[in-house]
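Single chain ahead, written as structure tokens, the form predicted alone.
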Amino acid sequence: MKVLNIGSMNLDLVYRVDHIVQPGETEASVSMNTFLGGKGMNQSVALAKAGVEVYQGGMIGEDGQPFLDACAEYGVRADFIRKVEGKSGHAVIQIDSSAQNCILLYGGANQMLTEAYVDEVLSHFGSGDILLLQNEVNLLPYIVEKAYEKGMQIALNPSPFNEKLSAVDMTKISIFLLNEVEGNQVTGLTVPEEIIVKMQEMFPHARIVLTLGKDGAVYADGEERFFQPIFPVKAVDTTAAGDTFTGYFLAGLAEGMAIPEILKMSAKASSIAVSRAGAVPSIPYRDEVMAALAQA
């Protein structure tokens, strides 16, 4: 089983602020740093650090060499990354004194996928392989259709949730990985239990992973349901929390681990990530996660 992630690669411009800037307000930042990020890159690094061979697909701009360097450093296969004219995607991120964030995205090269490119990449994968997607690249409906035709397991993190997702045939998704805000946007409901029930009604053949911030995470499919509490830590930067959870969850799934053990590993990895600054640099390696679990 191979894992392919056709996803975004962003240069994250991270500003530390006392509070998130309000409309019409000007605020001085405490610090500014540039990190590698983008949901695609974050989740691929999490998969690689969890010990799974993962192939990153997508486009970078003329400023995108740091992504290729990071793939080499962290063990992400970069065979299918292509460089195009113009700028890579980037994000402007504010992080306040309580570690909450707000993010402004610029798509850049992430929005330059072509159908010919998608066909070429998918030709290297087949039935049972996992395809991980988010909503930070273009051609999502086309990618889903073609991957479904090949019998791939399609995992979707529907973030950011916007009108583009309405064109995606969600009945072809095998695994949904989403937080409670995205769960509300998909179902129109706010109570986690009601979100789970509605998701199962809408997508009866899918596996659902709903993360609930400080309230933990819930897994549900047609036969089983499991709850995983968080491992409390002092949060420094929550930017990559969900992406770390997603990467570790799919890594465990690819290895055939039991769902409760996957959830525990994913929660611990996420708790370590939020205790550090940055997106890609904050994601822990598998050895560190398992050692921390052994001490818990």
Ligand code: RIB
Second form
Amino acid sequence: MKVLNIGSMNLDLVYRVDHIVQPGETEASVSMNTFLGGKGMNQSVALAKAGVEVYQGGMIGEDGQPFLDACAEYGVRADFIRKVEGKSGHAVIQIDSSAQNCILLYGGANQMLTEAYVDEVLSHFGSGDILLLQNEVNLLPYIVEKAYEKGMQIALNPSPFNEKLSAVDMTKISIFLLNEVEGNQVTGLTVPEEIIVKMQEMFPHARIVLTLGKDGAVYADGEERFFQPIFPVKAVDTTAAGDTFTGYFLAGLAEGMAIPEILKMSAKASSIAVSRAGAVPSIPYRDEVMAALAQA
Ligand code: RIB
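Taking the form predicted alone as the starting point, write out the structure of the form predicted in complex with alpha-D-ribofuranose.
Entire complex below, previous chain first.
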């Protein structure tokens, strides 16, 4: 079984601020750093650091060499990353004094996927392989159709949630990994229990992983349901916490681990990411996660 992630690669421009800037306000930042990120890249790095072979797909611009270097450093397969004219995607991120963030995206090369490119990449994968997607690249409806035709298991992190997702046939998704805000956007409901029940009605064959911030995470499928509390830490930067959880969760599934063990490992990995600055650099390796779990 192979894991393919067709997703975004962003340069994250991260500004520490006292509070998230308000409309009409000008605010001086406390510090500024650049990190590699993008939901696609973050999730691939999490999979790779968890020990699973993952192929990152997607587009970078002429400035995108750092993404290829990071793939080499962390063991992410870069065979299907293509360079196009123009800029890579980037994100402007503000982090306030309580470690909350807000993110402004520039799609850049992430929005330049073509159907010919998707066909070429998918030709290397088949039945039983896992395809991981988020909503920061174009052509999601096409990618889902084609991957489903091939019998791939499709895992969707519907983030950021926007109107483009309405064109995706969600009944073809095998695994949803989403937070409660996205759960609300999918179902119209706000109570986590009701979101889970509604999603199971809407997608009876899918596995659902609903993360609830400080309230933990819930897994549900047609037969089983499990709850995982968080491992509390002092939050430094929550960027990529969800991506770390997603990557570790899929890594555990790909390895055939039991769901409660996968949830525990994912929650611990995510808590470590929250305690560090940046997206890609904050994601821990498996050894560190397992050592921290052994101490917990
Ligand atoms: O999920 C966090 C990521 O969202 C950041 O790395 C940023 O690039 C945006 O894609």
